[in-house]
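Next up: just one chain, as structure tokens, the form predicted on its own.
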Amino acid sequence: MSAHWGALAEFTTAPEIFHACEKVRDQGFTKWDAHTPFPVHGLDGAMGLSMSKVPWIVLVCGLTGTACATLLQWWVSVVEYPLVISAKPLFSLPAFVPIMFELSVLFGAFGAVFGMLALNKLPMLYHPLFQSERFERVTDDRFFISIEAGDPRFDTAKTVQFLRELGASHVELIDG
């Protein structure tokens, strides 16, 4: 493994960024990322990214919140306060609904914000792509793609002049 965290790749144009992605992913590297001052439509199909897991974790909280919302109100009207109003029943799903979409959506809340902060590993407070001074303007007006040491595929110099050949207006590698 390198010293360095990985390299870093700076493109000054939105097509030239979203070109070099694919060639990336081609390459067959893993741990890698696109740097961009503004979404660009398409990217993270050239970057062969999958679709998000968050959807899924939401997902599974709606439902746990319905029965949770279920199995309370079902308890408190059934098992530990019973009381027959109106002769209606003790267990009257109607009455029970508004409560069940509430906590649905409560907990569906909670696991897309918490399931979003999971998946991509925040609060962080530190990275080493802050080293950069050139990496200040990837919230201005450049695009960059930078490639972790850690990836199977990243040796020092090949990564660097593979880079370079992919068009890259500044390549830098990044200490660890």
Given for the second form:
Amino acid sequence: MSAHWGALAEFTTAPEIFHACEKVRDQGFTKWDAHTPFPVHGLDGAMGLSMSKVPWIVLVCGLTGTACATLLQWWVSVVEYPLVISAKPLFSLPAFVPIMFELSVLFGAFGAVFGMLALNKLPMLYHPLFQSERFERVTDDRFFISIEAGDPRFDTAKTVQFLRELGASHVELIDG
Amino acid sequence: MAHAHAVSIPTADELTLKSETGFAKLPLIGLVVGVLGLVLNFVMGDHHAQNTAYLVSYLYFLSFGIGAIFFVIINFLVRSGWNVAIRRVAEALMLTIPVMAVLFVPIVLGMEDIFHWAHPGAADHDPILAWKQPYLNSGFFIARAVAYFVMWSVIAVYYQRKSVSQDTDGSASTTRRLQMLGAPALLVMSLSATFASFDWNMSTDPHWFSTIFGIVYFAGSQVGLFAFMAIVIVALRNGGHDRGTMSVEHMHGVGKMLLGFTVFWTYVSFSQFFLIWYGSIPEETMWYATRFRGAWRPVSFALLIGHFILPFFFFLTRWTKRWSKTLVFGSVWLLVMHYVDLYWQVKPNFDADLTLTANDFFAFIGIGGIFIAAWGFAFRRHPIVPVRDPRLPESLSYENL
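Alt. form predicted in complex with the partner chain, vs. the form predicted on its own above:
After this comes the whole thing, all chains and molecules, with the earlier chain placed first.
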């Protein structure tokens, strides 16, 4: 492993980074990322990203919400404070449905937001890329591809050369 | 954006169904089956079986046209672009409405038999009916029906004509005009469809009422509409009639609507049940009491499972909406469930025991045949994609995340 964190390539337009991503993907890199000031349509395909795992997290969280709501209402209405309402049985599933629905949605939404944050390793207070002054323009008008030195295919000289050939306007090495 | 599929727009001629395609044969086949079914329905069985079977199938096939009008005007209203490539399917469905207006005649003729309140003298010894008589009386009932069909037909024909006119002039001002008229049209549709469902469906039990009833009918109509559209889109793609304009993304889009409205149907159907069940007032609960007794009880639970739980989890995942076979399977399933739903809403009011008759079948293929004939006739008359709609390019590059 080199002393560098990785390489950072700067592009000026969205189509440039789009096609560059396709080539980085085809080279078989795994530890790399694209950074853009706005969502570029189809970039996930160009990067070869697999489907997000967030839907599964949402499903599990949603069903957990359903189960929690059922348990909560059963415990409250049947065990802890039995109270006959409207001549219904203590355990009346139809009466529990609104809360079951709401908690499913709430837990599902939590799963979506916090699951997304966790998968993105956020919040992250420091990242080696922040060392680059040029990288500040990623929130404005520049597009970047970063390849980590930890990638098995990373080779300092060759990767920098490869990124230059992709049409990057500037390539720099980021310290670890 | 740098995109793989930039679809070029085929010509209007390429997108017009040729007479040798299966779709072009629908009007004739539908008409033959339809007339045969209608004749058999009104020859076999007693009046009561004929009329009630007719009403259920009528409400079923009517729902597609109503659902299609809602779909088209809402899409204009919200300036939606994704639907444009598949909108002609719904536009042809809108045009089934004037035909359904003609098919309403047997309901008027069988009125006294179908609607207890229309029985001469029914209100004499029934204070509830007497109180409702200013609304529930034969004359006003027929006048309202005429008004509904006039409003629906005007909206349907207007939107369809305007869309077809764009095939030649490609005028953006037409789109703007249809967008602007979307709001009043939606208002008219919401109120008229609600009251139509009160009149033709809810009033079969004239003592009972539910203010959310119209929305339940609307929700069901959307489920039926998207199931129908999904099947047609897959068939058009398989036959290559769409010339690449209808993509997997459009299937996915329709699949999402199908999932959404399955949930919406459940939401409003449960809302109706929930308040009545909790309130426990006999005049309200009797409607459900009939449906939770005897042979209707399993039907009620079959709806809960078949119209919600199974399709919900089936369509929850992405690939079932994008693969033709699963999308068609789910759509056919929901088309069946949509019928079961209406059957379950109407029939128990006439028959505390669940008795399937041959009339149910004959009325179904009878009205269904005419309905398919009308749709097929309207669908093949114009290009199956609005080729010069300003939003067509947007629709062709539509993508689901």
